[in-house]
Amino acid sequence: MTEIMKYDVVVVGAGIAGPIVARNVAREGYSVLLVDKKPAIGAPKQCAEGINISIFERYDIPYDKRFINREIYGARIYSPSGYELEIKYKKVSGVILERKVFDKMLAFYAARSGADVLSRTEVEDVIRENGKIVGVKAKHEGEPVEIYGDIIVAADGVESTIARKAGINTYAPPHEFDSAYEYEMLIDGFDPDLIHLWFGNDVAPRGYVWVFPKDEDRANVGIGINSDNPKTAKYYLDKWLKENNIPSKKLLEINVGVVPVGGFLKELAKENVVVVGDAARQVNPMHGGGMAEAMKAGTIASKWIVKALEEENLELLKNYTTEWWEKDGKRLERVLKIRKAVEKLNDEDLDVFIEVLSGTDAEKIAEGNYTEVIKVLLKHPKVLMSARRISLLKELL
């Protein structure tokens, strides 16, 4: 028999947006149901873990030593050639998080706050009435159920279902995504107080290797790279440790995953679906960053249905995309046209760019002012004897 379920909010999808979600609205006082597929909400992870340490304050999550796994003073970059720019703060400046339990603390903090969360629950289709979305048909532990809400929330990664079946334009080639492969494992040698980005053409197409130190001989390390590469992200990755002898021999975990990196959807609600995070490929374009974007737009998308509920009113919902675009999707499109240029460097051109940057620079970087950097690389002798770097530079003023 099939049990029958009504909200006035279901979340699809308990990743970092969703529970976002689900937590300020049920504060506000609305019935909200958040369901996972997955029988642990955060396992497998497919992140590297790193976060600013701004966005506990920003968004109101608790600097919970639970899942912070290491304190992060700053990053090192590395060019291919060996060249290294280091930014290094004296206070911590990001954290390398334990996913599975962040992700589950999210989740709990929505259900302290009002929400029901039910993971083993995947939802297979949309329920419509009328024409007209009015909930979605679910197993829960193998048992069918139909859950009925007045705004449905697609936060159900990168393969949105819920999205798709709202009849949401979310097509994207191969070319608009990442490839990444990730160890986690023992690894020596490293200050594990910074995290290390290696960049080159033959070390990481269009992407770069990353060691995120998780203790003092335990890191992520994995790699990214445009996922129409002929070659796997796993067998750049392996050639890099073999490289640079490092042994792998104590693999922890193996992460596998796809970051959408090339654009973002153009609607973000319709009707009565709203869709964010990985759903509307809300990520960094240049680090393949997802957790502080979803954030920012489950933000975003809770305070628009929460006026919607108020005023009874759905297309209230079209506000979330109208201020995500202007807040963030410009800010996020500058930096995928920074990211495609990025991508015409050849291994030279980021060896002179990574030599003659300081520290300085490096932090302007880090804060996302890419514009003053580029105003300093095209000061600098070694760029403007040449007219093709020059002329790529000055594309992104």
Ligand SMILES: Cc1cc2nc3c(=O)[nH]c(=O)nc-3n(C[C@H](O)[C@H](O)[C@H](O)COP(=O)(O)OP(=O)(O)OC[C@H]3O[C@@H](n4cnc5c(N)ncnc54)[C@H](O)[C@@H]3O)c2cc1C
Contents of the next structure:
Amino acid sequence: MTEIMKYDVVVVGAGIAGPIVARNVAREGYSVLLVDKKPAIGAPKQCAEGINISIFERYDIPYDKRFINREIYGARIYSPSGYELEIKYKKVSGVILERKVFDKMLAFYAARSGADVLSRTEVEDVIRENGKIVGVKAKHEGEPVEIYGDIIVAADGVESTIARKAGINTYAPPHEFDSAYEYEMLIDGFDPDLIHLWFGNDVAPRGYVWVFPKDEDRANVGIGINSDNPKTAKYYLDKWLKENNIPSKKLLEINVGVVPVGGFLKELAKENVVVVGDAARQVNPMHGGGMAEAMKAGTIASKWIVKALEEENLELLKNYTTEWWEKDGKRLERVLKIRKAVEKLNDEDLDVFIEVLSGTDAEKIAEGNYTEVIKVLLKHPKVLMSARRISLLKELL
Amino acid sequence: MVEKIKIIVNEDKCYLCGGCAGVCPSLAIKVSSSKWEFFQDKCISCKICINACPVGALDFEPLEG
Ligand SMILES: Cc1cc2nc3c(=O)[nH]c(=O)nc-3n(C[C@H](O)[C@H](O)[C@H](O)COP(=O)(O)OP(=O)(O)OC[C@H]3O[C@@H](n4cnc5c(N)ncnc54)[C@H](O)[C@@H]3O)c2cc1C
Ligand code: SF4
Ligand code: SF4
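Return one more block: the form predicted in complex with this ligand, after the form predicted on its own shown previously.
Everything in the complex follows now, all chains and molecules, and the chain you saw is the first one.
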């Protein structure tokens, strides 16, 4: 027999976006169900686990050592020919999480705030009555369940099946995805207080190789490349490890995934369906970080879900689309433009830019003042000699 | 005319990461926590999924007719 359930809000997916929405809405006293197809929320992870320190205060998440593996003070960037640029802060700038614990704790905070949480519950389709979506069909531990809800939240990650089943077009062209492959492994010789990034068209086409330290001698070592590349991400990472004489026989985990890095969803809410996080392609196109963006979008979405429930007016959900596009959509579109310009850089350009910047005041870069950085580059003779480089940099301004 | 194809998975290589389902423009792939499924009737033979798989777990066979 099919079990029937009824909630104000049904949230599909307990990654990052889902639990934030579930927690925020449950806190306001509405009934919420958060479901995930995984038997253990958070596992397997599909992430390098790096995130900015600011999220804890901004999104009201405890700074809990149970899910913070390591504090990070900056980054070191390596050019194709080996020029290095180090950006080091005096204070902690980011952390490397343990996502298996983090995701589960976010779901736990949602549960503590009043939401129901069901792991191993896979949503298969939406339920329509008289053409309107009234809930979702799922399987909980293999048994069919029908979950009715006034509002359905698609926080189901890159697959974004639920939004599409609800008739929302989440299509993005293949070039707007990254294929990612990563080992959690033992590795020596890298400053464990910094994240390390390698760029180069032979190293990682369109993307980069990363080492995100988790202990003194353990790290997430991964790669992201354009997903329309005929070679696999695994091919490029194994090649990099070999060329750099990094032993790869101490692999604790292998993580695989596809990251949407462009083609942000235009319509984030349609009737009573709301799309958040990777499902809405809300990821930074430059570095592929999606956790903070998922939290941001989840916060805006939950605000409008609460308002819509309070005023019994689903039309208000459209304000989530408007507010996200005004604030974050505009910003991410700019980042996408920059990524498209950076994509045109050849290895020699990357060498020149990183060489020039490594000799300048890293504080400016550390402050994230990119306009200043580009101005510094534009003054350098090696840049001024090339009309191509000047025009590429001007595209970034 | 696009050659009609059938997508096949090497289950031993697949991590069930869901990436191929995410890039497929027509919901022709479904990835649950325990299995990978393909729906021929929805596939438009674009091969986007094959390149996107980070480990090369997908391949294709031409369909007759
Ligand atoms: C290799 C790799 C490295 C990355 N590194 C970083 C990084 O260092 N920093 C960073 O910020 N971002 C990183 N990202 C991106 C980041 O992981 C995502 O952007 C982020 O997890 C998005 O959160 P989300 O809640 O939208 O989706 P997800 O975290 O993907 O959560 C979606 C959830 O929905 C569930 N689900 C899917 N379909 C269904 C269904 N039908 N029924 C029930 N449940 C379902 C899934 O099981 C999953 O738990 C990385 C991604 C990859 C692949
Ligand atoms: S992208 Fe590759 S590894 Fe991931 S589910 Fe599809 S076939 Fe499996
Ligand atoms: S070939 Fe295209 S339509 Fe067919 S499964 Fe792959 S991505 Fe989907």
